[in-house]
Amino acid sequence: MTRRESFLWMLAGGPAMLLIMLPIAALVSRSATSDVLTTLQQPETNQAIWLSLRTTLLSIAIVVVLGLPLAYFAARSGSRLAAFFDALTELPVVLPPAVAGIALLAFFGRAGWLGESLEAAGIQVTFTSTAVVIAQVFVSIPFFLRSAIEGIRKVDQQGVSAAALDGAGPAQVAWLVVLPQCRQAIFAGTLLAWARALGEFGATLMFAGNFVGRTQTMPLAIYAGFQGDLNMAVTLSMVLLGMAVFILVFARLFNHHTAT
């Protein structure tokens, strides 16, 4: 591409870049006029931040543990069931958040398929921090699966065949040959899933409610702050923005390190 062509394409793509940059710049500018430090010291703000960190770290651990076997099956099995699972894993991505919340209620709610039995055993899932984790896992696992599946599919098959010829069993092939070669994709998927879990709002609101200190994560606190305490909404928005930037920078540094 010549310099002239590059310049013309840059001009054509400029409006899209401005649409991304200007609202973020406006948010940063707005935070400069807000009492951020004072707001961060408020109990409601601290509770929302720590609840988000605790629940998302737990949900991402669950996503990796549950998602890795499914990703391996979907990527390496040539069966029709694997193809069906591969397509089904993308459903939560396009599912409206309110529908996701209702679906979780239909399964885990008091009158749900599993919730009714749990309720009879004295176990409540809805409107608890457990519900927050379940909602985060539900909406974030497709991001991990997509990245992990693509990474596993790109593994060099010659190495896999050589390991099998040397007598390595299926588990040894998976853990010693396949997964180490796609660790970059697995890590990228983990970061993407964490970012999605941090920003989860709709399904959590429907399924877990918005209770301070129990289910009110940062996105829910932003929603509540927008209705009554705009400083808290702006402050928590800046916290989430900073975490998003950290995730992007960390992912790029990791990719650069593994590439070199």
Second form
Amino acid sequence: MTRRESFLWMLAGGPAMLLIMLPIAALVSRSATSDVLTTLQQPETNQAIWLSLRTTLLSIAIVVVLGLPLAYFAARSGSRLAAFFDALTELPVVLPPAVAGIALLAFFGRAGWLGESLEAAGIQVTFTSTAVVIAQVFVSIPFFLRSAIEGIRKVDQQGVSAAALDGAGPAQVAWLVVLPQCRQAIFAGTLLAWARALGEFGATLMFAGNFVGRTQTMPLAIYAGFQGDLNMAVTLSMVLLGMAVFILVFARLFNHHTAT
Amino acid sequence: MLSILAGMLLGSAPAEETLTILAAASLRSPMVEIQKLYESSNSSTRLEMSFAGSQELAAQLVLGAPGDLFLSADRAQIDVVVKAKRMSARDIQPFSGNRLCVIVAKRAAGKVESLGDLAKPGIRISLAGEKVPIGAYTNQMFAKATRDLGAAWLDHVRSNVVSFETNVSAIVTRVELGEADCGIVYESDARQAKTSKVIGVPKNLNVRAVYFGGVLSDSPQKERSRSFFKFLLGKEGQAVFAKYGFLPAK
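Could you present the same protein in the form predicted together with its partner chain, rather than the form predicted alone shown above?
Once more the chain from above appears, this time first in line as the rest of the complex follows.
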């Protein structure tokens, strides 16, 4: 591309770039007048940050442990069911979180398919931190699966066949041959899923409710802050923005590291 | 090209004769009926209504949301709008009233029979946040009830709360779904809620909710808005509110 050509394309792409950058710049500038440091020390803000960190870390652990076998099956089995699963994992990506909230209530709610028996056994799901984690896993696992399935699919089949010929069992093939070759995709998927879990709002609000320290994660606290304490909303927005940037930079660095 | 598309998909700005009314969530049923009534007798005026917790509507107005009339479920949230200079204090008028009661989910029938039962272990109570009018009124009622039932009662009730909603309709939904065993709502909500039981709050402990409304100072059609507000305050408007279980403003 010539310099002139590049300049023209930049002009043409400018509006989209500005649409992304200007609101974020406005948020950052608003935070300068919002006493972020004091707000950060308030118990409600603090509890939201810790709750978000605790629940998303657990969610991500669950996503990886439960997601890997499914991704492996969907990517490597030639069966029709695998193709079906492969397509199905995309559904929650496009499903609005509010729909996820209603679906989770229908299954885990007190009158839900599973919730009713859980309730009879004395186990409460709705309105607990467990519900927060369930909502996060539900909305974030497809992001992990998409990335992992793609990575596993790209693994060179010859190496796998050779290992199998050498007598490696299925678990060994997976663990020692296939997965090490797609570490990058799995890691990228994990980060993406984490980012999605951190931002989860609608399903959490409907399914887990809103209770400080128990189910009020950062996005819910931002919404609560919007209705009275804008400082808290702005402060937590800055925290989430910071984490989003961190996740992106981390993903880039890791990509770069493994590429070279 | 994009602007043509936007024009087609988003529609044009509301026509001159459309009034935008931001109303407390608990006003939905009477307001929908009043809308029909008013539009049929004032064919030149269209009403567009947005229902949410009053504190949410106030926050939107503070941030510059356009509107003509704000109908709040308490005085505090209308004062938020006055403080932001979107409404003049002399334009504010009370237009309706309400009382609190407890609604009990079908699955919890028999478990909650009185205010005292809210403190029973294992009862799941749905309330609203303290800035939501129903939440603020609930706290006032709790303060009164503590004198009869004791401070320990209130501690137990508080520990039974499972979620703080952002408007009274969400509390009704939680109880209708049975996710919460009971919730504290307005008497007008309780009339329509699909629940097993409504427990009245004794008169000496109850709180009278007063709804305040006012025309926004920057409304482009103040006269039209005022005449609709007058209709709300008049005989016909008040009759609809009464039909849905609201009380007179005073």
